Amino acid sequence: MKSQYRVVVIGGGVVGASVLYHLAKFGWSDVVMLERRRLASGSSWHAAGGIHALNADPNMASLQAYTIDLLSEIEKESGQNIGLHMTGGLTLAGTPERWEWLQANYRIFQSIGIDDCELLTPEEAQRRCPIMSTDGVLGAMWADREGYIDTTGTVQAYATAAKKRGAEYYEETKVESLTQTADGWQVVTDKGTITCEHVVNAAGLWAKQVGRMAGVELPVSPLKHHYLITDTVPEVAEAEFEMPMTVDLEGFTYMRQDQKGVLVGIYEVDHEHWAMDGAPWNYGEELFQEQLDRIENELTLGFERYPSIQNVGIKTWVNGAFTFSPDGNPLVGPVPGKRGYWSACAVMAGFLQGGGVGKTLAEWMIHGEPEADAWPMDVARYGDFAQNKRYIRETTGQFYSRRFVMTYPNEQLPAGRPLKMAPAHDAMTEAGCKWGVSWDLEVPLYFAPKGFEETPTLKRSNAHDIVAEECKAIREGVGLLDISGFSRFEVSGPNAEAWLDKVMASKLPGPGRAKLAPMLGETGRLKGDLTVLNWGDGTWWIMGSYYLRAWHMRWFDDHMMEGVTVRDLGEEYCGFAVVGPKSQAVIEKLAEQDISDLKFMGCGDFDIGLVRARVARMSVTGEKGYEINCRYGDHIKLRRMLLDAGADEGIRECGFNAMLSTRLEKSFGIWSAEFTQAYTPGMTGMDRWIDWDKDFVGKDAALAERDGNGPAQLQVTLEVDAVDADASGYEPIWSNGERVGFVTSGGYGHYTGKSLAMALINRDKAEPGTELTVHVVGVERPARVVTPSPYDPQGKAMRG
């Protein structure tokens, strides 16, 4: 072992070995992996080893597909047998809602390029898995690319293949401390000290302690997980083919063949955490005693689903620990505020996602950003609030217990909530507000009559008419919307303008003006759909999506220059938007200055009653509107004054659901839907805001797109002939049976009375009037491309 490497990877499980392999594969061979015991001696050795390509998130599905393709490659490269069995797999639906969900997801998988799936009747499913009972099964989905591998052999294969490419790894080498230096990190081990530029925390069950060595509190926790392996099952032994991977969602179990018996795994509703501060250092290849009382219900359902196993013995019980994040996705990438410290933790499905995680992290480290959009597993999707132990316990436990429980798009889950609340939260709740959550903050969805409860559904909600009334108020009168859920960054210093001009692709606004500003990465793909405000006093604001606060701050820090200070105002400022044709009349009753002087996209400091506020005339609803930003302590007073001033105008409090409906009617895109790291300005129409005459991050790549053949797909707006449900995202779009695009987001335009969707479709199908079809909750519906902004296409309302 040398005393200096470029990268030190801590942890010798499947994730660490994959990171090591990909770093070496992509050209960085001066890398080492340190394992405190033996390879695969954490969670990897006792994992069930199941693999499948299906995931409703297209980026995660892509990474899983990459991992599956890679497995045979590393087996060949390393010469290590990984025991790959591609059996195919079944997912069972046992309720009408689940069967509807499965049919909808079948179409979404088509959208994201997973074409080896098919829907089956219960009888067809049983022919694929003859040991299965079809009692209660309404249908199933089959996928070709499912199976299982030998877990220990796979870890060995990654490590051996990495070593053949020049990387090193050492077992029985325990990392004892980490110290950040001017040039990187000092890694103290029980075999000596190493200096390096980068450290990767791939420590699995020990990720918490390795994080704390660097002053990082990662939102991870181990939970216990059961599976059993049976003795020989005669029906399995006599079968001419291997039993497929089978997931019984209503039974909370998964099953695969294991030699001549089967393995049955259980996601226990009665979850149990273990070692929340990290596993003991001397823990390795031990297991816990099975806890039959905790899994009795799920175990009964499993034995009923596979009657053949009722007559054989259980050869092995496994009750082992795996680490989970609050939402079950990995925590990957550069940790904000800790240059050179990388996370590759909480990879619950290590053998399914480990290859993709390794590829993503290696690309990120070497090239500055990964090839695919890594947001679903980016460590920066959580902020400091997620360090709280109770938050971690509640959210990881909720995810685990709901692993196979159906979650509806309009369903609000309770774990870790409410946490952060705007000051007027209680008063708004008393007024009927129903809340959602963005990052750590409660955000208003809509205001309902006392006693109203929303019913979870895949289709239109029973809150549909309530949101319609809020949209009408916005379009015809005046609405009041809490905008605490917007991010705000203050940029100051002698080089503030020069820095903004470099990181933003747009022309900067003049004093007292605001401007939409795309932000690009070096590859020319989007990094933000932001608004820049020039207050005219030497300070600037950047406003964007609240839940991207840590992600954007990391980007700003990584591209910082001297003479610039960027400050996150998320704990200092909040506010309200007043929107609608009567909005000016409301503001005029309170403003000490002449608000009529504030033109569209103007901004300035105003006295709104007793509140000193920073006001911008803009609105995402497409109506005339004012965003009033105030200090947190002024929030309650500001709301009271606005409601009083608007009483004669019929002011109505509204939520984000109405805002989303009205923005669809204007064809306004939003981040994580129309705008993501996977898309370019040309695809999304954001190129119209680019100032091509200046230098900015990503310009060369953006120019190559502009001056080349252009993007293959373009953003359009669709009108859908929907009945009782609306498109929401990733549904496939068809032209004469050919898949030509997919929905990025959708919903009901309450004021236009139309079901609308925004979509990326092939260029030759992007002309208004083009007739298409789109699947909505699994049902194919007619649709057509319409001219952008179905409501007020000239923009007279918001400019008037």
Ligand SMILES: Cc1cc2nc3c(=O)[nH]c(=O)nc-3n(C[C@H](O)[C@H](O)[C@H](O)COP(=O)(O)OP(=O)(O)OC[C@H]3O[C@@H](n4cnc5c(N)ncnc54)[C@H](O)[C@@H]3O)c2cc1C
Given for the second form:
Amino acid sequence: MKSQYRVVVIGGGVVGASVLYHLAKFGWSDVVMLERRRLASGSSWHAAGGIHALNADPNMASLQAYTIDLLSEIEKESGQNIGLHMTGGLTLAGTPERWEWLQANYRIFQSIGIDDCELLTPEEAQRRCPIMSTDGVLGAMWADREGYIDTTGTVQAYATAAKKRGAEYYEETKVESLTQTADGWQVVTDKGTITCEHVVNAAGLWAKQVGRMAGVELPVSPLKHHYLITDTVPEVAEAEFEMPMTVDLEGFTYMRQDQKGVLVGIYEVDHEHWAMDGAPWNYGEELFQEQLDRIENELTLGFERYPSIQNVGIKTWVNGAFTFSPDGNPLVGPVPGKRGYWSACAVMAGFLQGGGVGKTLAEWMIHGEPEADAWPMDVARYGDFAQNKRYIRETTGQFYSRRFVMTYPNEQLPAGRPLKMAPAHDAMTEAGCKWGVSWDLEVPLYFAPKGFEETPTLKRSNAHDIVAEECKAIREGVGLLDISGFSRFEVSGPNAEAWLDKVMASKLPGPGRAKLAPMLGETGRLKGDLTVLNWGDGTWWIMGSYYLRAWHMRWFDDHMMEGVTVRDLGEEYCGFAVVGPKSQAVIEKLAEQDISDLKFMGCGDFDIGLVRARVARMSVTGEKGYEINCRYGDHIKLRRMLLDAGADEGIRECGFNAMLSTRLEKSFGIWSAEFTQAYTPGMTGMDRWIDWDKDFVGKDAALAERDGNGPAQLQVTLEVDAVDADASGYEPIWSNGERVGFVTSGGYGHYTGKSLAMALINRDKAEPGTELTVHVVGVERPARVVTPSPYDPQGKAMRG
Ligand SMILES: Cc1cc2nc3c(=O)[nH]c(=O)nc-3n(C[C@H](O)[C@H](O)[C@H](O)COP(=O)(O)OP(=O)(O)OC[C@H]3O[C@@H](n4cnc5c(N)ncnc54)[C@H](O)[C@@H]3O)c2cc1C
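Next block: the form predicted together with this ligand, after the form predicted alone:
Complete assembly follows, chain above in first position.
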């Protein structure tokens, strides 16, 4: 072992080994992996080794597909047998809703390029898995790329392949402490001290402690998990083919063949956390005693699904632990505030996600950003609030117990909530507010009559008409919208303007003005769809999506300049927007200054009644609107004053559902849908805000796009002949049977009375009037490209 490396990877499980392999593969061979015991001696050795391409999150599904394709490559490269059995796999649907969901997902997988799936009747499914009972099964999805591998062999294969490419790894070498130095890290091990530029926490069950070595509190916890392996099952032994990997969603089990018997794993509804502060250092390759009382129900369902296992013995029980983040996705990437400290942990399915995690992390470290949009697994998708132990316990537990439970897009889950509430929360609840959550904050969805409960559904819900009324108020009268759920950063200091001019690709607004500002990465892809406000007193604000607060702050820190201070105002400021043709009349009653001076995209300090507020004239609804930003302590008073002043105008409190419907009618894109870090300004139309005459981060790449052949796909608006459901995202779009694009977001335009979608679509299909089809909840519907902004295309309402 040398005393200096470029990268030290801590942990020789499947994830660490994959990180090591990918770093070496992409050209960094001065890298070492340290393992305190033997390779795979954490969670990895006792995993069930199941691999499936399918995941409810399309981004995770493509990550899994990459990993599965990689497995045979590393087997070949390393010469190490990984025991790959590509049996194909079944996912069973046992309720009409689940069957609908599976059919919808089948189409979404097509959108992301997973084309090796097919939908089966229960009888067809049974032919492929003859030991299965079809009782209660309404249908199934088949995927070719599913099966299982030998877990320890796979970790060995990654490590051996990495070694062949020049990387090193050492077993029986425990990292004991970490110290940040001027240009990297000092890693103290029980075999000596190493200095390096980067450290990677791939410590699996011990990730929490290895985080704390660097002062990092990661939102991760281990949970226990059972599987059993049966003795020989005669039907399995006699079959001419291997049983496929079979996931019974309503039964909470997965099953695969294991020699001449089967392995049945259980997602335990009555879950149990273990070692929330991280596994003990003396924890070896032990297993826990099985806890049959906790899994009795799931076990019964499993034995009913595969009746032939009722007659054979159980050869092995495994009850082991593995780690989860609050949303079940990995925590990957540079940890905010700790230069050179990387996370590659909370990988709950290391054998099907580990390849993708290794690739993402290695690209990020070497090239500055990963190839694909890494947001769903970015460690910066959580803020400090997620360090809280109860938050971690509730959210990881909820994810685990619901691993096979369907979550509807309009369903609100309770774990870790309510956490942060804007001050007027209780009064708004009293007024009928139904709440959603963004990051840590409760955000209003809509206001319903007392006793109303929304039914979870993939289709239009029973809240449809309520949201329609809120949209009408916004378009014809005046609506009041709590905008605490926007992010606000204050930029100040002598170089504030120079810095903003560098990181934002747009022109900067003059004093008292606001401007839409795309922010780009060095590769010319989007990093933000922000609004910059110049208050005219030397301070500037950047406003954007609330849940990106830590993610954007990390970016600002990474691109910092002398003489600039960026402060996240998320704990200091909140506010309300007053929107609609009568909004000015409401504000005029309260403003001490002449509000009519404030033109579209103007901003300034105003006294709104007793509240000193920072007001901007803009609205994402496409209506005339005022965003009134106030200090947290003023929120209750501001709401009361606005409701009183608006009473004569019929002011109505509205929620984010109405805001999203109205923005769709204006073809205004939003982050995580129309705009992501996988897309470019040219694809998304963001290029119209770029100031090509100045220097800015990402300019060379943006110019190359502008002056090249142009993007292959463009953002368009579609009108869909939908019936009882609207598109939501990732649905495939077809032209004469050929897939030509996918939906980025969709919904019902309540005021225009149209089902609308925004989509990325092949250039030759992007002309308004082009007739297409789109799958909405699994059903193919006619659709056509329409001119952007079906409501008020000239923008008269918002300027008026
Ligand atoms: C019962 C069960 C069944 C499962 N089935 C599947 C499945 O079918 N498919 C699937 O994909 N996943 C499955 N999993 C999950 C899978 O096991 C994990 O996702 C995976 O093992 C995580 O790998 P890792 O490398 O992150 O962590 P680990 O395997 O825990 O590796 C971390 C390593 O870091 C080392 N380490 C920690 N601290 C230090 C230190 N300070 N210095 C040096 N070394 C250190 C540890 O010794 C350990 O070897 C299952 C898990 C369980 C418990």
